[in-house]
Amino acid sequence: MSSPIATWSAEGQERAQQLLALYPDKRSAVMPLLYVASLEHGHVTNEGMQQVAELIGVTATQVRSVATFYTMYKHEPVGRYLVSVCTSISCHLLGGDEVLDAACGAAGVEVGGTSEDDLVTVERVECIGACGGAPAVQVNYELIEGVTDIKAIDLIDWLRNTTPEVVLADELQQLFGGQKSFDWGVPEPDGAIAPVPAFGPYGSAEEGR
């Protein structure tokens, strides 16, 4: 019998067949793996539902309520670019809603959709977890802390023009960021390379420059 996953790449097989490697139970890989069928399909297919619950021994039903549980599993295509601004409570009061309306406009969308060149799509999101650097915007999960709505232009502008293929959070607050949470620390060298979170065994993060 072939493997449910035999038609994704070699590199995404391999990667499924690590990340199963780390669990002892292989529903607990359920998550990650969700992962790695988006960087497969585009985005969360019936399809890749289906490969990943026969990978596991669940049923596709099982797969689907975790996939739809979570908003970070996207189950239409996205742009290139993923902007997800907060504006949740210290968001919003710090001028969330504003930072999102410019983003949208300057993208030439609305909340949720994505621009015709599949370039850009901007979101709304629940707290990221940078109160402390409201308002906070995320660009495929790489955080920047203390954007202002003009800042947001700026970088809706920075992703059509440069089209980056690494997107660096140091380097995306550096260029659009203002106050901070806190002092990041260390630089981080690796980025996100498609609208699912930077980590090494999806696929998904690169060193950037």
Given for the second form:
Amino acid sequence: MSSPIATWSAEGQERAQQLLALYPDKRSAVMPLLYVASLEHGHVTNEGMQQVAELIGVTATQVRSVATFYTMYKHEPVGRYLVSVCTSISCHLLGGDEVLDAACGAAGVEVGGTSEDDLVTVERVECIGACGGAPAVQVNYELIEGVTDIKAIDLIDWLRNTTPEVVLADELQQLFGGQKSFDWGVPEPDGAIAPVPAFGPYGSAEEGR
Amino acid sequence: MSDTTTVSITINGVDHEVEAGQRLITAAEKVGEYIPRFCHHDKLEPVGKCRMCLVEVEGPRGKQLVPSCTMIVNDGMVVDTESEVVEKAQEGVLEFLLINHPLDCPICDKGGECPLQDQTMAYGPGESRFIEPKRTYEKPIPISDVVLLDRERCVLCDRCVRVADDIAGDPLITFNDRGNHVQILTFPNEPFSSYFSGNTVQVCPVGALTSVDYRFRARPWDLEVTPTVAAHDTVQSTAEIHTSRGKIVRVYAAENDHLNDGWLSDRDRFSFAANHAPDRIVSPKRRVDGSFEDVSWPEALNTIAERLGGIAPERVGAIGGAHNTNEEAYALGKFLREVVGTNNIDAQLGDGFNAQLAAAVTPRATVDDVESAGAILVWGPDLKETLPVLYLKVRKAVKNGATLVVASPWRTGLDSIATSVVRYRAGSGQEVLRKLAQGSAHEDAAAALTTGPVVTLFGRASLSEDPRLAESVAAYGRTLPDARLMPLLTRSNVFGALDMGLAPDLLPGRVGIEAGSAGLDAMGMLGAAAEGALDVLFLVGSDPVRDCPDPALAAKALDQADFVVAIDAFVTDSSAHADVILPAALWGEVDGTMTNLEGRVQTVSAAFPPRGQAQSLLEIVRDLAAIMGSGDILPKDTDTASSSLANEAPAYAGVSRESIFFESDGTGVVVPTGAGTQPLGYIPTDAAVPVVTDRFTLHFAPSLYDDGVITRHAESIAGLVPDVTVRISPRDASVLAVSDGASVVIDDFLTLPVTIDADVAQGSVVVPFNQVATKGLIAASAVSVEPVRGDV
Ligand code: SF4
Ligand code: FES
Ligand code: FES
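What would the structure be for the form predicted in complex with the partner chain, given that what you showed me was the form predicted alone?
Up next: the whole complex, starting with the chain shown before.
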């Protein structure tokens, strides 16, 4: 019997096994595993969902039910850097829409589009929980608060020119952020290496601390 | 007066005593207060999704709207189901549900029997304030070969999802996307291939799920409903035939809480096309110079009567009768025993086991016993493939807390929910049983069988298994705490046929015949005919060339027998050998009763007359007897047969069509099995079956959609017949040096591709039974397997 994820990278397979071991009930691992699968395939693919299904003993349609419910699972390819601009109420009041326009302009895309060099995707998102530091932007789910339209253009240019391996919230904040809502006090050493959230990375927050 | 099992509640100002622990929606319905609903279904877990059932309940902070389908009744509960607030809520819910509903009722199959339509009429606002465009989808999309989906009609009630997941255990359809985009879907390229998919069509409260067979065929108000049973297997689920202008357009499940809980398998539901098939035999035929020629009934019957005249009775035999009603079987038995004078009768085809054990085993389990069992042992055919609705019952029992042990040479549908699975090499069952009984192995299984009542479901795992093993299993089952036994034969009304005496060693009403006077069984008759020791053979709706363990012997027997009479609806591999074919009425065309695997007798009814000149078996043997001068021996019609068997067949004392109708509330009557009620109380004894030591043993696995004549005629499920491969264990594959997909030769003549399967015991090979590609394979325990040279 060959493993359903035999085609994954060694790190991906290892990560999957760690995640499976975290939960007493295997199917609970569906969400972090979907991140690992997206990382392996570039985005959530039918094959990836089937692999996750087999890994946790449910049907592919049940996995798809989860994967289509949450907007953070991308079913189409996205750029190497996913720039998410919040335009919910606080950000909207403080210029989120201008930030979005500026980011789109700099990347040369419509909202939701990916730049021609496949580096940057700009999307509009609902509240990302940083209302106190509005307008807020995320790059590969790493948060920057107090972004302006000018800074947004700088951000896109910087991403395309330096193509960082890892994006780190603290670094981004320093370079492109403004007023922070409040210092959470918890260091976040894990940067994101791909457009999936870097919980420890790609799994539960319990890991990697 | 409240005791612990009831509570008093007030609904719309009227006080009621209701059973404690139930849902408010159910309690209200029982006292005559119907609360509208979409997602609520008696047989499904509550989900509270649609909000149609909102009612006002008084609480500490005043009246509040609550969903009555999730609310459990409480003592002193004060409920209002008709207040202005409730009405407003109902209107609101309906207005929301209709935002995206296409209102295409005039072209929707559900129109006329649609809860959404009915409840909108009864509780809806009358007008909508929405002018926005509705969502639209490609329609319909086939989610399986038998079910179509029109997503825009869906009200997201979750019923189909719960049927697929909780009831059938096949969670292949579910909600996708979010918010306004939520839709029911299957995974791309993974169809809803469940043996129970048709149930979703029946429970869908709108026309979102429809069946391929029924789509655009009829309108509900034009349908005639005939209550009957689904006669494909021995569960005999209570069902309804829906006809329009004399044709079956669909089969629906009926509610019978003692049996099928309102579910049907897709085979029960979708294989009704045989009745109207163009190749059906509709007039009597006689063989003239090697080909069939239509003849009149008198000519056909006279030919038979002449041939029977003066013949020694022991040179006549009959195989079949398992597809007929009890009354027909009773008449057939009477014809053979009293008119012809032979005990050579067998409703089984060498594919079952000891008839006395099957018909009269005690203590016998009912389906209700299975549902409330403490532990269940299944040692027989794969229930999912052979008796799918019983499979659902076992699932339900496990959900209720029963432990489950499954013993089988190959994986079965129940393995995934079993407490313990005993996998054994086909042919070594007796040894496994001995160890299990002694406690020298399989401790897990033994430990899971300690909480009574323990119900043992026993039968033949496959045609290649020694039939005596079933008796050994029953004997073991009898030693378990508070034991109940359920024999598993699978064919249609075979239990009714045995109860009517269609066995060489049984008389009607579970009366045994002593060994010395018993007749030949099916294999005995075929063997005798092949050797020229039997002259006249009746095939009564049976196809031994396909269904008996030795197809070559059956074919030879039919060639050698002097005179073969087939009473059948189709020319089959067997009836093609006949000298005379008499067109037989099928299920749906005959009135009578049938008996299922627990001994439950239910009525079946004709939805329309037999096709063409076809006749019921009872009429056929009655007329034949009359020509032979013994017309008065046989019952003249179903009612006479029914009352005479209620008088003559001891175990059926008092069980007639009439008594069932008046006493059973549509659920049937179980023939009592207690002491003194049936003459033969069969106590199984260990049969000490020798273990087969050959290099390879065969497990000839049954599947639901085999190449049987009924399945072949049902277009919608004919495509579901499985692929045919030989399954072998990984160890044997490496010893034989064959890889997955390579070919092997079975028994020196049958070349099939190999699938390596870890669920096959070492030394066994699994081959699917009764498929075109496995035709001719003898169902013996031992089998030879050779790799194809140059292929390894
Ligand atoms: S398809 Fe029918 S049964 Fe399934 S959720 Fe929609 S309305 Fe309910
Ligand atoms: S509104 Fe933008 S982060 Fe909350
Ligand atoms: S019937 Fe109660 S919420 Fe649907």
